[in-house]
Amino acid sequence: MLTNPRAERVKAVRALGRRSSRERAGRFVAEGPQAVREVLAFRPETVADLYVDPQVSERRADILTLAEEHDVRVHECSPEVIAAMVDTGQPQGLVAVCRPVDVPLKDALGASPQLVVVLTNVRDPGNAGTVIRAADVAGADAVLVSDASVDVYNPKVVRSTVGSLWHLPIVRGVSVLELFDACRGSGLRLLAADGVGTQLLPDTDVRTPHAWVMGNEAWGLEPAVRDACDEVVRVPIYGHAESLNLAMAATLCLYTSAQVMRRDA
């Protein structure tokens, strides 16, 4: 059992909270039962090591069974070691060190995609993770994350996806122009979601293949990016709220598309 919170192995896991360390090691951290269960169920080959508090493992036998089935290395750790590995205030006793799961752009868009979301300049980890989760709920074909957006392997992003990171293709580190060219090459219309849009979401044609383009939390889409899209769509607000946050707007747009496309299928 690992009991020393200052051990080099523990420090190496903790360092994966920093982007530079993740890129150097080619690893990232998934923490908590939901995230660990989903990566073991959907992408077990990407799990390099699993660290477990024995007190938690007694309650999460299903997770350990998955790890055993896929020959994942399991290390028992004291609660102090688990706490030293992660940046959460209340560690949940399970930490998986994982290999990246993002895919090349051509692979993500290679099978006639119908519904995609593009994050052009999203900086908040919670928003990025929630959009990935919403895309999963809506049955989207892929999430394309530009090089100007937050790293999808940021621990807060991973937690916010609640396991959806391993459910659908994720592209990262590509310029917005490249993403747009690839989307158009795959037959996708580009729908900019922005508060300045004159086209309302309920009036927008979402029956044909398209990509929702989402911008920054504070200033929305840059004018050049917005102008490069085929339509600029606004979610109507019927009450007194000034606006919706990014994740809420993306969820509404994606779910509207999913409902219409499945109804007309």
Contents of the next structure:
Protein chains: 2
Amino acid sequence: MLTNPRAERVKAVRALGRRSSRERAGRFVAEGPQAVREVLAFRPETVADLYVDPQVSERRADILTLAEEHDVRVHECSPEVIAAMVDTGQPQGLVAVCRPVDVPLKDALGASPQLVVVLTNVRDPGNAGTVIRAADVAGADAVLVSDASVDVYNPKVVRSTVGSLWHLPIVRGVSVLELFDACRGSGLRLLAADGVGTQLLPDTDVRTPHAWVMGNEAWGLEPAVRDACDEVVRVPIYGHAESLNLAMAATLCLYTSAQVMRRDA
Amino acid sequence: MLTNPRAERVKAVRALGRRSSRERAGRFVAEGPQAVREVLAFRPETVADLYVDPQVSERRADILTLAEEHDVRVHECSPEVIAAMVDTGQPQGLVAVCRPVDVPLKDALGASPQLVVVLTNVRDPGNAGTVIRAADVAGADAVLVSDASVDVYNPKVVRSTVGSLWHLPIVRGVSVLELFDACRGSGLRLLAADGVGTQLLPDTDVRTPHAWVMGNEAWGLEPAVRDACDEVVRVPIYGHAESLNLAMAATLCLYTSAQVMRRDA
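Same protein, different condition: the form predicted alone was shown, now please give the form predicted in complex with a further copy of the same chain.
The next block holds the full complex; its first chain is the one shown before.
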């Protein structure tokens, strides 16, 4: 039982809240029952260590059973140790230290991708995580995150994906141009989602393979990136709102694609 | 020029971060250029006082012009005073103290409402605000917030509506049963949005007037509330995600309704 919140091991886990420490260690943190269950269910081989508060794990036997089945190293900790490991106001008694799950670009796109999302210059962790979740909801083939975006292993991104981080291939650290080349090479049309577009979402052909390209939450897509896309698509607004936020726009675009593709399949 | 962050007047504005103070004073706070511009553009008569950091207002002449046009009382303040008024990490130099804008239920529904959203037991301010924004994007007729939900004048709700709070009628503090009666009386079908529904969103008739009923972000709709609705609708998930968050679900449901209603109009 780990009881010292100031132990080196505890500090090392907490340090994973910083990008530099994550990159040095090649590890990141998933916390709380939902995220921990998803990583154990979908990618158990990537869990290096699981830290549990026995009071919490008692109530979540499903999680401990999964960890046992997959020979994950489980360490019991006091609530104070768990709280010292994570940078959240409400520690939830379960912390998994995980290995990265991102894949090379060519593996993510596979033989014939149908629906993909490209994130460029996305900085807000909550928005980035929700877009990954939206891609998962839509059954997208992959999420491609450009090198100028927030780190997908940022604890706030991980939390807001609610497990989707482990459900579909994620690519990171690749330039937008390289992502675009690969998408085109795989037969994907590039659809920029941007409020300046003149083409409307309901008038857009989403029956054939395509990638949705989403930009920064505050200022949208860079003009050069937008111009490199095949079409610039706007989500029509029916009321007085000036815009949608990134997560709403991504949800609507990806979901529209999924529904049309499934209906016509 | 107000320069004392400890002045009574400054403390009184800061106190509006608490629900009890808002209800006692009959005032709430809108902060930042986007929210302040929207309240001045749509409901200027509800602005009691506008506090501005001259360095910020210089760059936002449009906002000062609007305030002048509508005879709003403008007070110049030091950045420290603005920071002391709001409970945000990044004060943005503009704070409007506003009068409530909610309306009686019968006024909100008008003669023949087409599309309405009912929020019940919604507790998370960010989710509630985004649902109000989604209703605005969809051109909904009104947002009806049950008495067991978060206060729509909570600063975090106000911020996440990004101005939509002033774009469409909002009702608050009314019980779910009363809201349902009024909706039915106005010819609206009640569609519960809930993951337990067997009817799927794409199979749902959204051509005739209806209200979307959304529940708590964690546990959904109470069974009794769900049973009181005419249909229980689920948003189909195509990937491995277990659920959508409230804001995503509301965005998809409301937007689907808007698109179908406009197309068929």
